[in-house]
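For reference, the chain that follows is the form predicted alone, supplied as structure tokens.
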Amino acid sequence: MIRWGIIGTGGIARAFAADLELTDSGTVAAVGSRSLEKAEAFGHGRAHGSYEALVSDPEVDAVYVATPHPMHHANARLALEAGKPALVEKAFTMNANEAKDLVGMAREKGVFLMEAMWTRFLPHMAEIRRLIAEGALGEIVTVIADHGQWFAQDPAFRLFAPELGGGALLDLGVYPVSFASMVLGTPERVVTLSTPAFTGVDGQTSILLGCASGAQAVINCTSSAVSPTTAAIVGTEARIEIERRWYGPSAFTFTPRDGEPTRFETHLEGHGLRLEADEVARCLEQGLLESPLLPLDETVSIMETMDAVLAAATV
């Protein structure tokens, strides 16, 4: 039973503790906050006033980090120099450069340490690793995948405000791009078209990864309307369609280039974000100082994806 300290107290926190009550591997022993009545009002675990004050309670055996993106990287090596394996909301940092230091640090100290992208421990995507290492859909000629989401124009808000991190690639385009890298790896290639948001942000991209092997990803996101949020991985021998909200808990459709289609559905109580808890308690009760299923070298080149789409952007 991991007993786990979060930093930050928002709404990706509060439904991580939420979820860690429909799991046996952790519960929520702390929270931390730069205001100790906002840790007060949490309503899980003991408050501290203080990101140190939690990293520092002997009875946190890990820490979730789910401040926004800018703080990632500060709030995470706190947790690493204070010797607590780390879980990092994604997106993991701003950029490679701060991802890189993370993992040098990690590595150094021995810790663990995991970026916190939940759909890659969810019972449609395991199912769909095993049928491309299987070799079922042939080879992968192109991966579809798109997060669009509205949001009022509140320039206060997190995604249009530029001192938290805004912009919809490091919220929304992060899983998509993710799910490339999850299913074709490291991209050859990358362009972009991008529109900014009112407060300069980007607040729509499209994405065109592109790999040795040929294959080719296609994404989009955006911040100013709800897109259909499904994907696809189309191969020589079969295809992959996973329905609406396909980056959470969901359903797909295998279909042979000659046969008849099946569709795979799983129910899972809550959001899902335990799974990724549980991957962490699973890798820690191992002796693992990373994830198998999400290396710390691809959360970095997953980080330098980003940079070189942000930088294309800005052209």
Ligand SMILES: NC(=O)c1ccc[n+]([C@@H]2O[C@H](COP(=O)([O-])OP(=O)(O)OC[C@H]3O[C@@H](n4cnc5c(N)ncnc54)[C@H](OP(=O)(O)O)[C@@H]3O)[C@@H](O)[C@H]2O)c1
Given for the second form:
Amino acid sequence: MIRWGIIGTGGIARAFAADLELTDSGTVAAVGSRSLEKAEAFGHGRAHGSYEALVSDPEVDAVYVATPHPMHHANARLALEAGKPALVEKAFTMNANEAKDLVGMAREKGVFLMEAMWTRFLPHMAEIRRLIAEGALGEIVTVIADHGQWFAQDPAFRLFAPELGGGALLDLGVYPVSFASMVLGTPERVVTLSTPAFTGVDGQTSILLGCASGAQAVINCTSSAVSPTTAAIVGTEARIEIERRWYGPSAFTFTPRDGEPTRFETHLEGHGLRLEADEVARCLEQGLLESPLLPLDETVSIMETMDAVLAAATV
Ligand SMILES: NC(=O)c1ccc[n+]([C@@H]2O[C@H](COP(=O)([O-])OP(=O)(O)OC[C@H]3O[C@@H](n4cnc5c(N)ncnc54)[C@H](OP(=O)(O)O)[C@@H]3O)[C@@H](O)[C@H]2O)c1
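Any chance you could show the form predicted in complex with this ligand after that form predicted alone?
Let us now look at the entire complex, which starts with that chain.
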């Protein structure tokens, strides 16, 4: 039973705390906020009026960093410096350099660290990895995934405010980039087209990733419209089509080139965020310093791809 300490009291911190109630792998022991009042109003765990106090709490076994992306690096460092395993929200950091710094620190100190890319730990993704591993798709040719959500044009909102790490790519595009990484590995080529939102951060970004095998990923993200949020993995022997909100608990069909489709459904109570918490608990119990399902080198590679996308973006 992991006694979690949560840094931040925003939307995802609340969703994580609520979802933890559906697992017996962990519980919210404490929450840290920049304001004691907010920590007290959070309604889960002991309240701390600073992030420093939260990571120093001797009854916190692991820390979940649930602040905006520009704060992840400093907040995760706090946890690691205190010797506490850290689960860090996506996007893991603002760039690959920050990611490498955290990974280096975790390895030096021998402390567990993991990116909270919750999609990776969902049941349909486990089944997809199983099908790929047994060669059911043949040679993978194409990965297609989109992630578009509509947000009101509020310049103070996290997705639009540059100082809060705004931009469709870091918040939404990281999901399909991570998905492509899971299926195809690190890309050799990155091609990008980006359109700015009204604040100048990227509002829509389309990405082509090219792999040494010849396989390609076709990715789109936008913060100004609700897109289908479906995904596909296309192989020479079969294809997988993941239904709407592919990045959350979802269903998919597996269709052999000349055969009938079979459907996989996910039956999961709650949000599904607890599965990443279960993975942290499993790793800590086994004495692992990183998750084999989302190794730290892959998190760094994903952030390198994100850096390349932003560098290549033609705004
Ligand atoms: N896995 C998912 O499905 C998912 C979904 C949404 C978001 N996320 C990720 O989770 C992170 C947080 O997103 P969110 O939607 O929860 O954000 P949010 O609602 O704005 O909450 C962020 C929290 O971070 C703390 N914070 C520290 N410095 C801040 C600053 N300068 N400005 C604003 N807040 C600050 C605040 O807590 P205190 O004031 O109490 O310190 C705030 O409540 C992001 O990296 C995002 O990508 C993941």
